[in-house]
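Below sits a lone chain in structure tokens, taken as the form predicted on its own.
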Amino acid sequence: MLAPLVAKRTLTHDLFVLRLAAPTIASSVQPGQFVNILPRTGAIDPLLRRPFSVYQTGEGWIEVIIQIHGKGTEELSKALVGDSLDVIGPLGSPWKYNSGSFSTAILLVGGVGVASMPSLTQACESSNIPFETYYGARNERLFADEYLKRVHYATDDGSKGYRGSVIDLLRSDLRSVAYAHPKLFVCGPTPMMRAATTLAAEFDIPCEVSLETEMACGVGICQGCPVQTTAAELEKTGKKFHLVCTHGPSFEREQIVF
């Protein structure tokens, strides 16, 4: 579908937000799902779409966060209010926040992984699920926390909150704070998510990670976004690989190999 760009704003020094008029997507998207956007309006380059978590929704609109790190996102950064972008979605599986298998949701965020957390925050509030948010960055200028709540900050340089990694902050709190039956919901850089799964194993708590990866079609046809499954998942499903676009982007930590 063609979605008109209705607003554009800067979020941090390297992130900006596109608000698109997309009533069909806005009315059906669930927390953790994403859209696939064609980063051009006429030429054939870039050829492939780019996936973006749905950052926020409203009456007839959705927002996505853009971080420029290649030609596709650079092209999107040039889009002007009034332009129409080719968008498909919502795609992927949502966060499994309503499983009833935990009592406290711990949202663990790093970098542009914040994109999938506002919708999960809203879902927790709407479902009366207690939650806490742990957010890590190199320094305070990099936080994009406009839609987050109950945030515990960690920065590498100590400019805001705990000085050190957000994983170390959460580890300290898990030892000292009595969170009732917690579950981790994690999105961020791969090293952080890998560390989060180790932390979850250390405290024997469930952990779900939302992967960010390159993909082409976004609907499982091209098979271009595989992740290796664990031995237990292979035995359970018979699949050596899952696709991030259709089986994910969120996976339980026991399902895939980091």
The other form holds:
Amino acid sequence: MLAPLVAKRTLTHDLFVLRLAAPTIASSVQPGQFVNILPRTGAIDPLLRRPFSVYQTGEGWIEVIIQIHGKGTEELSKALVGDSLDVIGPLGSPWKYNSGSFSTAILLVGGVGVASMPSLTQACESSNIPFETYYGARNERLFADEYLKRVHYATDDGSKGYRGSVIDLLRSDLRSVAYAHPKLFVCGPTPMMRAATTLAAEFDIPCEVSLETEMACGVGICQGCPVQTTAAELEKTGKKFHLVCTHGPSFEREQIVF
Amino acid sequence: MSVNEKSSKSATTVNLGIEIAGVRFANPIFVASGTFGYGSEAARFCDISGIGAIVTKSVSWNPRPGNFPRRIVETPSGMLNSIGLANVGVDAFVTEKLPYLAEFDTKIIANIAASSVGEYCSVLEKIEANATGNLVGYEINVSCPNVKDGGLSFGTNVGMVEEVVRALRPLTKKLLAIKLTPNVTSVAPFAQACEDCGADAISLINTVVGMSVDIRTKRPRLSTVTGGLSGPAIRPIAIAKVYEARKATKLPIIGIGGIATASDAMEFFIVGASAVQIGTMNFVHPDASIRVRDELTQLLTSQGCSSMKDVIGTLEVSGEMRSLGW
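Next, report the structure of the form predicted in complex with its partner chain; the form predicted on its own has already been given.
Then the entire complex follows, led off by the chain already shown.
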């Protein structure tokens, strides 16, 4: 569907937000789902759509965060208010925050991974799930925390919050703060997510990670976005790979191999 | 008759129907194997019953998990893939996928991949024994570049293609199409071999072997180093191969390769294809086949054509060349 760009704003020096009029998607999207956006309508180069987490929703609109990585995101960065973008969605499976197997949600965020967290924050609030947000960045100028709540900051240079990695901050708090039956919900750079799964194993707590990867179709046809399953998951499902686009983008840490 | 008169007359009479080996298709726009799954994935976005035929994802005897990531890379106007024939296996195909597809008013062509002649036969026999009403034929994949066993090794050896066709022909009276590779010097001997051994049609092209390198890490971008290039970037290659095959065989040709618009499809028809398959564009627009079908109706109408017969095989290579579209 064509979605008019109704607003565009800068979030940090390398992130900006597109607000698109997309009432059908806005009314049905669930926390953690994504949309697939064509960089340029009618063009064949770049050819494929790009996936983006739905950052925030409102009356008839959705927002996505853009970070320029290559040709597709650069094209999208040139979109002007009034332009229409070709969007399909919502796609993927939502965060599994309603499973009842935990009492406290710990949202662990890094980089552009912040895009999938506002919807989870709101879901926790509306479901009366206690939550804490741990947010790491190199320095304070990189935080995009406009929709986040109960945030514990960590910066590499100490410019805001804890000096050091957000993983170390969380490890310290898990030792000293009595979070009741916590579960980690993680979205950020791959090294951070890998470290988060190690941390979760260390404390024997559940952990769900939201992956970002290349995908051609986003709907399970092309089979281009596989992630290897663990031996236990292979035994359970018979599948050597899960698709990030349809099984994910979020997975329990026991399901997949980083 | 003026152009306007032609258009107004054709608007109500244009007929997209075609026939291949006795099978009647409502329109000549099919979806290519591996680009439409087993139908269910795209059903939310596409009027499946409006597609001329669905060529299902390659099915092998056993389920295949596919290759390790990274499996896809975008390239200029195209994409490289190394999926590795990930599929559910023939048992799940006949018990789950075919019954689902039987609910739609469209023709189904089952694409078969294998690593031996015996496996091709076993898979076809299994499907044949469980065929649903709208299953009209088979497309035999002798040309996948992304699997170690079988795959391209069949499709680049005329003798092997002959062996496969001869073995399969007695097993079915349904449409038997052979999907050929462009990764040979000349496709003509392969097309001729298919005709000589009893195939009903040929599909071409499959993907073109390609490679992409990350200049920062100096590593190949695909886990298998090379993969299959598809998308609009390969369309001129596909047109040339269809042109070559058209001269070598009388078999119907199903053209494949980078079709994004009705104009693209028309190039294939003019060169001699009876039908075309939409491939990579299904990833961009899951309803790409319906868009192209509708555009084709408009295009035929605007050109004063009333049926596909008016365009198929109408290529003229002699006379004055005109440069258009610059």
